[in-house]
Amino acid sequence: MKIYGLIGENLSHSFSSRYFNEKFLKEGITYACYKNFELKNISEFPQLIRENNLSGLNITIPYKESIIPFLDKISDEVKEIGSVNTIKNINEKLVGFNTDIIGFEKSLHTLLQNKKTSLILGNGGVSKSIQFVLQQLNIQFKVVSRNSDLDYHNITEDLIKESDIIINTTPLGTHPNINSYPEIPYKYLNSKHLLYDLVYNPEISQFLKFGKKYGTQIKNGLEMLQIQADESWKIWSSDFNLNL
């Protein structure tokens, strides 16, 4: 049996297990399964590898950066970004990839229009992928994070108004903590803004509800998640002799 899975902290809300197991079923692959592996600390990863014959993994919050020292090889994109969300076991070597960048770019593409500036909330692993994509698209951005030069208390009216896109990369608002949200001055939002929330459960987070209240365009993270999952599947697909 080939075992694939998701590594993270709190995975009860994740769609990945159902998504990939349904994909195995659809493709008639009866010798593979996908499981959730909740780790309290990334130091538990070596034991997980020892105890399971893992063919591939997805990585989510908060381990996209801290997983890298445990890998045997990483892709060029990971070397530049410093964030991994997909692993493939290739001849007993763990190789790290980043498909978040493809997922975000494709899901954002049709919404860009003339948007040229962005405010990124959070500076974790997935935020690094977002920053990479915005650099490739020549979209200027500023990063807001706690304990940094630009924290949430420094977000001014001018900063909101000059930011065409505001992207929440934090887990705030994710089920079951659906009433939480990034504390920014939402009252300065208007119809020129795009609010993009990487949270997908619930479908409309508190962050996006504030956006709707002030007439902004909104988008959740489900499409990005689906695209990056499909890209992970492509990385693993050689294991199944599929023509994709």
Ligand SMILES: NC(=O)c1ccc[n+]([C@@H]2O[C@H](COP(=O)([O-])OP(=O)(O)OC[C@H]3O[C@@H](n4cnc5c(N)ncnc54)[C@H](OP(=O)(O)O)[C@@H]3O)[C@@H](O)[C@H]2O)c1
The other form holds:
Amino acid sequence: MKIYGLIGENLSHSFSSRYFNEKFLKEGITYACYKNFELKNISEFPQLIRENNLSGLNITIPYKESIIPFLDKISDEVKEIGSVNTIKNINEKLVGFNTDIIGFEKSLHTLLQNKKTSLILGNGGVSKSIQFVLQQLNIQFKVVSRNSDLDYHNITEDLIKESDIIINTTPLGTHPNINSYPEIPYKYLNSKHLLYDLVYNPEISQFLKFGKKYGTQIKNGLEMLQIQADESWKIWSSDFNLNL
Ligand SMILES: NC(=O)c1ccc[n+]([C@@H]2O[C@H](COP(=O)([O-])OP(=O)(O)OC[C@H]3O[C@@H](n4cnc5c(N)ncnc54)[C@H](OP(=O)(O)O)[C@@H]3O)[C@@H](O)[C@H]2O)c1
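I have the form predicted on its own already, so could you send the form predicted together with the ligand?
And the full complex, kicking off with our chain again.
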């Protein structure tokens, strides 16, 4: 049996385990299963690897960056952005990849039209993937972070009005804390904006509810999540011949 799984801090509401196990059932993949592995601290990772014969892993909040020192090799994209969401065990060597990039890019594709500017809320693991994609698409971006000059208190009316896309990469609004949201001046939004929330549970977060109230286009994180999961599976199920 090949064991795949997800590591993160709190996985009680995670999507991946159900998604993969349903996929295995539907597609008659009887040699694989997918489990959750909650880690209180990333320092527990080596023990997890020692005690389990794992073929592949997904990584979620808050370990996408802190996992990197534990890996034997990382893809070129990971070298550039410093965030891993997929690990493949290749001959006992752990190799890190990032499928959030392709997940975000594909899910944004049809919504771009003439959008040229964006505001990214949060500067954690997945935010780095979003920044990478926007750069490749030639979409200007500014990052709002609690620890930078551009924090939530100095988002101006002009900044909101000049940002075609506003992307929430913070966990604010995720179940069970569904009443929380990034504190931006929503009243300056209009129908030209796209609000993209990486949160997928609930389907319409408080952030997206504000978008709806002011007539923006909205998009939640479900499609991105499905695409990044499928891309992880492509990595796990294909033959790699890496010189490790
Ligand atoms: N839909 C998808 O496919 C998909 C894929 C990946 C992740 N996600 C979701 O995206 C979210 C972030 O994941 P991640 O892996 O990037 O997590 P992460 O590495 O922990 O980063 C989250 C960032 O959000 C900001 N943040 C956290 N708590 C906050 C608060 N109370 N107020 C304001 N900002 C706060 C912080 O940025 P600053 O310190 O810079 O303010 C933090 O670095 C999670 O909800 C995750 O489920 C969705």
